[in-house]
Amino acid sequence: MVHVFLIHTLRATKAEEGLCRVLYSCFFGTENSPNDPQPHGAERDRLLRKEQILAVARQVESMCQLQQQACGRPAVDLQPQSSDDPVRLHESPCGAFRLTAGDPFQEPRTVVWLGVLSLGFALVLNAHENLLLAEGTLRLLARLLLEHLRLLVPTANLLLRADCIEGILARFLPHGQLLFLNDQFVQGLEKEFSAAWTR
């Protein structure tokens, strides 16, 4: 099961003083702690989730930078890409890492991430999930989001397109469940989404 899907910025090393920003996040389910004596209010839950996703985004950003340095690649290029240039997702840095219990989630989690130019995509999963399936799903989601939302174009405003993101997640990651999808089924879901979105 996927607990969180998030999109955040990646910055080049020493290029910006600010930290990465979370642009979009979607939680599937809630975390309940039997050891927590305090009742969870809506505001407290919101702040906790915000801290959790920011911690994940920072770790993904660090992992992406470390991987690029280890491979001898230049730092992440934050310049907007021309809409005519195809994005090569198979060349994009990706990876996975474990989060121990309590850092920042109550249970151990695994994070699968993908860096595409100035954007980071991540799935926070149960510790025992199928990582190959999760990586394939993340690459599929990233491709669909980049195609439909034109995220790498300077005028793209992700905050105004949350309904489109939710539509993609509802079809390709329903309720946080990883799906075994073949190419034909993916094409059918893409046609269904495109028809619904153009109405």
Contents of the next structure:
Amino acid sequence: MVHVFLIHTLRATKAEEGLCRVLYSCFFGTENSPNDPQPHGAERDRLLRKEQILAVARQVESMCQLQQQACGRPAVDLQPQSSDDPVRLHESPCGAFRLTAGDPFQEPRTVVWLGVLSLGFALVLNAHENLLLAEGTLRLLARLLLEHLRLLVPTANLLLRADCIEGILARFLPHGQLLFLNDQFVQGLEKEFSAAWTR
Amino acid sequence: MAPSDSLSLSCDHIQNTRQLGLVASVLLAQGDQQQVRSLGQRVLKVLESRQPEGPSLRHLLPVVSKVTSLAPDALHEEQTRALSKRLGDWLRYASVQQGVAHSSGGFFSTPRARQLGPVTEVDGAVATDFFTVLSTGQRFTEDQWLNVQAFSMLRAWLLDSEPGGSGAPDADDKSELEGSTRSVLSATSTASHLLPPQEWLREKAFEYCQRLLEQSNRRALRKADSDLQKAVSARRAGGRAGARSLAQLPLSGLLGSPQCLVEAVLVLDVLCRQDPSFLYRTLSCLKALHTRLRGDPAWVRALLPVAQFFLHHGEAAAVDADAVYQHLFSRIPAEHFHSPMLAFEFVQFCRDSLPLFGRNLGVLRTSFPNLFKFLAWNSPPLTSDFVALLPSLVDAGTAVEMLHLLLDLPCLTAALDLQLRWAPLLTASALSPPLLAPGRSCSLPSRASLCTSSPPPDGSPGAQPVFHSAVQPPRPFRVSLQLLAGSGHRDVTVTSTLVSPWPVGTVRAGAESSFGWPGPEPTSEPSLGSLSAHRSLQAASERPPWDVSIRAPGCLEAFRDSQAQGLFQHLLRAQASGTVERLTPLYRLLQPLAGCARVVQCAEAVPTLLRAFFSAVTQIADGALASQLALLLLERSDSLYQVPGYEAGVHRVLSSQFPALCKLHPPLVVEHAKELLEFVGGPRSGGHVLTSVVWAIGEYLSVSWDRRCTVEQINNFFEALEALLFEVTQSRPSTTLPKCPPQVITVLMTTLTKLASRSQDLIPRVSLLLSKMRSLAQSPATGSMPGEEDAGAVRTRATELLNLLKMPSVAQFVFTPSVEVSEPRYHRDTNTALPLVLRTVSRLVEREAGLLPG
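Switch from the form predicted alone, shown above, to the form predicted together with the partner chain and output its structure.
Then the entire complex follows, led off by the chain already shown.
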């Protein structure tokens, strides 16, 4: 089960260094512990979630940065050479790390992340998920989002297209359920999505 | 948690499954427990009311899965049973015909449905058995979708729906389940039909997993079919370009069978835990699976769940799973340390399975050199995991070796880097030399003979001859290194295989002169030849994992150096060898790599790991081990791999740990007086360790800690420390040397005074020395005292000590308190002697100090 899916910026420009922006996030269910003394109210919960998301995004960013440094890849490598180049998703840095209970989520979680040029995609998972499946799903989602939203084109405005992202998530990650989709199923869902989207 | 009270969603009357799914996602995200429960009820009602051919139920299954994970009590027990039954049906009895394609032709075409025939296996053959997630077709029916959904949620469902520890449901369940599920049941009326739903589901899940194992085997059989494999790899490389023919591309490279295989094994594990009767049916096939997987690097990540299965059930099934663990711990880290995901999974596996290892914990413990390879290569994400893992890895028998390796961790990173860089060169020469065989010099040909022609002059790109394998077609990408576990006196030979993650044809002679990767984007299409297809997948999809900007010409030479070979062998060993080698020559050889970001990252992690190590080892260490470790600290403090900032960080930890070890075993100061004397008399680099050693001498060199302590010893130390104090304060050979930190000076003075208080003949000497120091500190400009503030601190300390020494018996009491003084009662009870004495002494000291100038 996926707890959160998020898209955020990686490697902000010099001017805004250290500033990691979350571009999109989706919580699948909440983690209200049953012994919560009192409900905090919607606004406080919302702020808490935003902080949680940001904490994950920052960690992903630094993990990605460290991995890139370790492989000796300079930051310029991360800008798209040209918008026509197919993105080499399989070459994109990816990794996983663990979040201990209480930091920032109540339960221990695993984060699987994928850095595509200047965008970071991450799944926050329950502790004992099938990581191989999660990694595959994340790559699939990244590919679909890049294709359908043309995210890497300079004029793409991700922030205004949350409905499209929702459409993709609702099919390929319904309610945070990781699906075992072979290629034919993926195609089927893509067709279904395209049909619904162009209508 | 609706944003406003007037805006609330309700799922009560929604019939449309898609709409219900959408509403559910909002309600689930709002997280109100009551809402989640009523949503669960609603979804169940819709699910129950539908016939299988009705509109898509598949939007609802993930909701159920989410609801049960958020609110485990949302479904009633009979609902859980009914759903279990249906899940079993969906798993086992999905249609094996492809879905109906509604022709979407022109306006005039009749709404004619076209049957596409049976679904196929992953290799294109017609399905031989029931439908699974690995079955392919062009269109899928609704029940096939449900099959996928059911398998996706199966493991979580099995775990969540397990009735709270009470075994199988009772017999009267059967009637209920018949009623609720009869509509869904397709064919088959086997005996298992009458099982209680939970068992029914397990039975079907078991069959499903068996079938997946069989299907993944099928894929493996076709490994030799390089066309298919290339097609898959081309799709990976080129995205969605290329014709897509069903027969040729039945399976996405992204969502392929390794994931299903992993899941199948995990589900089997759950099944066997819930119902041990599955164990005997599962064991044999898992054994076979392990044998099949262990030979194929592409499936390496599936080995972890298999190992986990054996950990859970090996004992119960009386299976000796040692071979599984041996393979896991000896081969995988050495071969796959550069895969970040595998590294994470492996360490998670170790961490999660710690309680299960039991008598096999020894295998884990002795494999720490191999496990540390993961850490050395991927230190940022793994440091916290290793901090958690270290207490279980530390063992009295291997603690010394482990500490050495921890201190050498950045060096290990550099060595692994070198190992990776070197592998393609080896492969290019198509050699499998007995490279690191002990006692033999390396039989690599000279560089000239590696080239197909002489290297081109510099600056002539394009004319560079490509390295080709001497043997055509090239051998699989594999270099065997004989790494000897141990330093030659054992016979255990661990064969380590280096799997190179990039293709053979791209190692160029031009690059060879600098031993660097020619560039991030190899221009020539690698000739994959008959490389193992999986390997090529791996090769085509990865760039080299090392820092290509750093060229290390001299380092690769080092691999051939006969002296260094043994050391490399030791550093890259797979298991604890019980021996310790001084790696100083390697530090020099690997120096060019010390600036690599990866090495620096690892060096930054070491202090944290050292702290975790010491806090674990002090729990188990006896006196002998403590003194061994203390000596090791002294020895290693000036013998470290020179990475920027590394030494300072390590010294900080070592200096805080030395007193702790002394406290653990105070006699070690007396026992190892000789080594300590050598240390304080020898050349030193930093002040931190020296300070703590000098402090420990003053604290523990006393008869009260060890009866063997003699006056000669005290005198010897006194003389050595006196000389040291003189050296650091007065005879600085050059102004370029850093000034001595005041902490060292004050600790030296205090220690000298402590020693004098124990051997009172020394008191005049130390008094003279202290007054000298005081006068020296009063005129900092002429002496070597650092700053005015520091000089003031030295002056104050000297004055205090001088005053104390005026009353030798008080000084002895203050400087060498008896052991009982640390007992709580001396500090709690104001009527006992200690607080009284302290107050008196401090009054005396203050008064004396007040009388003296400055």
